[in-house]
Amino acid sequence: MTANKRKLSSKKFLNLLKGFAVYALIGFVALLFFVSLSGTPDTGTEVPISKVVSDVKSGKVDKIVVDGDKLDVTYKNNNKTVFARKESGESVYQILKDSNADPSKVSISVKDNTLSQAWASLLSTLLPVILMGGLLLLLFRHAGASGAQSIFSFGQSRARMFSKDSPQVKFNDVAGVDEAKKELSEIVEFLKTPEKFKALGARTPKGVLLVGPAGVGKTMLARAVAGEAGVPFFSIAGSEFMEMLVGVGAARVRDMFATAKKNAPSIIFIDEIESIGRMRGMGGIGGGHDEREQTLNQILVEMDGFTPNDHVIVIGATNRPDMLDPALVRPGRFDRRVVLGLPDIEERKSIIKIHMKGKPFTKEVDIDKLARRTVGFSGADLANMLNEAAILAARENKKAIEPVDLEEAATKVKMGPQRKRMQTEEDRKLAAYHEAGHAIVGHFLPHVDPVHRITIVARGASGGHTMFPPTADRSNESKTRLLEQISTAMGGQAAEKLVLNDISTGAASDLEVATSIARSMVMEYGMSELGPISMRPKSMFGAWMRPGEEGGEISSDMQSKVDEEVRKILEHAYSNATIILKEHKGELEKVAKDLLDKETLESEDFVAIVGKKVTAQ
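The structure of the preceding chain alone is requested, in the form predicted on its own.
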């Protein structure tokens, strides 16, 4: 056992011993209290008062000691002692006289209980107070020993400190964010060699705001900055500042910055900063959270107030930058904004290589093909995919991970696990024609990505799915491509109507996707007969509202025009999908039949039925 472990063990033993001693003392005092209330314990044999009177008459009794309502009687011959009870308030002399016994024949004395009665009265008054005080003291001391959970530590920061002795994350451990790493490498230089910048009159940036969707590596990148700089790193989530008690959040902010200044140079990382940094007043009239606003005000003061805050850099992370208060994101507080997006194909290759370390793969696994297959995956998605692939391979008792495991894992990450459930033949037929409709329409539209897989195996909330993974990373979409995407989404319901002369609820999610794209085309992209105008509404606080979200400042007349344009786009797309399906009804029947037989068709199986896709040049 090491010295630290022995010291910790002895400390625990002493605390246990102290606790036992306190409890024993309280128990002993309580015992004394109850004994004092109950008086002197009875000794000897109890006899009736009439027997005592008779024995006094016979001259057998030597003495009687009156102890309240109890009589201690001692006999002459054998010094035997018994006791008897009398009525409260009665006199022994009077009892003997009334019974024609001579009181002078016996020695009668009265025991003085004045002192014991006084103690009993005092203890009955003070002991409850002492017991309550001792209990509160134990509670306070126990709570005080609980560190961050102490009832006296509401105002203490909940930030977790990672020192230079903790396991470090370096820039080499973070892939797919090369541009962001270049921006943050300067922050590392500021922390390592501040004098170089001071000599030229440059000041250390107060804060860096990392903006990007979930899973792109914001937290990992912040830890890499601390690891590269070799400085203490304080990590906390924005929600951890909030408590029921008013003023706690501001107190925790002060304590966190005070601790960071003591350990300067240092880094404070606030994850999900929008939970405390959102625009003041966004709670609505009478419904605002004053505690959150006080916390935000304290952060504003700490980052750029009268007190200098050198060598403490604040890194914030958010995926909702539109919600942040303008005073928080202005220069002088968050001087730099680093935007992280979903990784492109080269960045996905780098991320995949990092997460492949320590996992065995077969020779058939192609990293390039896997990177192309995972367009739209975040770094967290890729890590989860490789982990799921390893689990699937282990479940099948394989020695290495195969491409089929990676394909299933990628599908599981995006679509959810398979749901093996009993389906009627009618349900299977409906799903087969529905998914075949998506695939046929998409295949014969030149701007839609090639079909990757078709299945009628249920996953998540869907009864089947047709996958069109992008073949390349795109930053923009054309009007033609968006219209073809809507037509592809309409292909499932159009196939149901064409073949079965009926439609089902299975097209609900398709209609939702198609309507969302169409509404964005009209309101945001200017891709309708209403012309090049943006009507995406803003909220009263300046944040962009999502398409279809209520509360925008659009007139009812304009809203009617928008709805009419959306309807036109959807009807045109549905008509286009129907025309394609009628022209290729034979291929539709073959694909649906194969789906009923095999349940899943890969791209090679599909191309063998319909031919190679002709793409737009």
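By rigid core we mean the largest C-alpha set that fits within 1.5 Å across both forms. Residue numbers count along the first chain shown, from 1. In this text, all values refer to a predicted model and were calculated from it rather than measured experimentally. First, how it differs from the form predicted together with ligand ADP.
- After superposition on the rigid core, the Cα of Pro194 moves by 2 Å or more between the two forms.
- Annotation: Cα of Thr505 displaced by less than 2 Å between the two forms, core superposition.
- After superposition on the rigid core, displacement of the C-alpha of Arg519 between the two forms stays below 2 Å.
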Given for the second form:
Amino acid sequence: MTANKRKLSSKKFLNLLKGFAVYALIGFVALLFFVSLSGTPDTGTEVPISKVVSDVKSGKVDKIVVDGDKLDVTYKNNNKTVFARKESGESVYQILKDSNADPSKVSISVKDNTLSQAWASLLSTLLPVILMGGLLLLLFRHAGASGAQSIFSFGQSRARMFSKDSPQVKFNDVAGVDEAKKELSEIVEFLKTPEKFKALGARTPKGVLLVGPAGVGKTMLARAVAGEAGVPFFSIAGSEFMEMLVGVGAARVRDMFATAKKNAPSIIFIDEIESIGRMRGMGGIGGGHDEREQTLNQILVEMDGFTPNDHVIVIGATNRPDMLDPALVRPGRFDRRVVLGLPDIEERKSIIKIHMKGKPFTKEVDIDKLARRTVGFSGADLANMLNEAAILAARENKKAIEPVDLEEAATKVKMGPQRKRMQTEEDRKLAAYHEAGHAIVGHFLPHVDPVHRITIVARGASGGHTMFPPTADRSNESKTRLLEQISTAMGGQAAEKLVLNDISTGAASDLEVATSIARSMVMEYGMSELGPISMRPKSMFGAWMRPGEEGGEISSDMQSKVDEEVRKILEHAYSNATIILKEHKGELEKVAKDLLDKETLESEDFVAIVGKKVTAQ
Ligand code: ADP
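Form predicted on its own done, so how does the form predicted together with ligand ADP look?
Everything in the complex follows now, all chains and molecules, and the chain you saw is the first one.
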């Protein structure tokens, strides 16, 4: 691919022109879309609708402009604007009236959206043109792929297409991950005093792969390596390459490596490297295939071309090491692998401490409890949680962050923000029995984690939830525990049936969870009467293929046996849940009543009704 790197200058000009035409077209289409679809941009911060209602009640609101489901709210004394969202179909007037707020206290107006409708109709007239443009683009890409590689060779001429920075982050700012730090300190040493390594004839490191789930601090750690060594840090995300036109990715890689070498010793950081370094021959969906291959090849060429004097270290980060092209991890390329996992309890404690710095907390805030409560949280989740808690406390004009703020923030980070909406009494009753059902069934099954909190406050898509956060970092699940978890998931619907003698659609996601556990038990863990067999379907593009689909691995005969086993597990779990609920009907009623009164029950409130949990351990 280096042979046709140079082009005749007249041809280059023509290419440039074509390139501009395409860019202009894309720009125009994007603009049209933006204007027609986005309506007015959001102004101010988003607040829950309940806040708007209470502010109307206290007479603070001047006017509300209704823009579809969005409400733009302007306050009286300082002209501050915020926005809130309502359910579609609800009327603001009715929402206010239902909450005993007087709608005549504010001016309510409806935004005229005819302008954006006009754009939409214009867009539909222009659709054929856009399609033509798309076709043109495809043709150009094809030309690019079949040899005329630098048809859009803007790579070198663009100012800087990756970011350069000199991080001040140090290893001490990254909590936990001690193993990783130890392994990376050698790289720091090398960047600081490359001569020392050379004098002893050590092979100089070239590439390090940081492997781990999102938010565990891969980027932070890579930056800390640069910070510790005091060298510049060049970074780009693999996915950015995918948005580029053919040839630009490779050019950008060349450009980035050249700049890094000029500034050596230095670090190049490629985030989400699996999106370029994915095994060749696996992709191809939606184009971009040739682009990825060219970009990947260019990275390999650059890394192979390092001389011992280059002193550039390439750090790649990925959460899908299984998808990487083997060529990337060959000796002399990304041959070192540093694995980061989700933090354990001690690590969470130290991450929490780092992100608590500079924020005031009341003395009731207990770090140990917080760390215990946040099993499964990544470093990024913990950082978000503390930040959200500070925002919540500030919103309520508190002087310091309280445990309730942290609790709300933890839930928000994992489940999305609260959705205060007008619920009918029927809905609330249903939700209360449903959640009480989960809680009671879980409580009386010895292997299920203790109930932490039950609430019927709607959040995300759910009408309420019951939390059983894990009390330990488990790396294994037993069959008994899985079965008990399925029964607990069934507890909601079983309670609806038992008490209200009807069932609702609210159990859809419970059933999904239960079914997926049951399916894994049968197909992956050998935990059914079909015996010890793995029917894990082949993985393609990172997604599991459905059994029976082309490439799936089981026969249709086996598939119906699997379905039968799954059904047996689910039915057994459902009747188990019903038995427990019948036995503890009194407690079920009491928990549901309390939920209707208070909306949220903490573990202490729950234990006061049902008694202390008897666990299996
Ligand atoms: P990744 O690259 O693994 O997705 P990041 O390095 O981008 O994760 O982490 C995002 C944020 O989460 C960081 O900026 C930091 O605030 C926080 N964070 C993650 N891991 C840690 C950690 N081990 N110690 C302190 N903060 C962390």
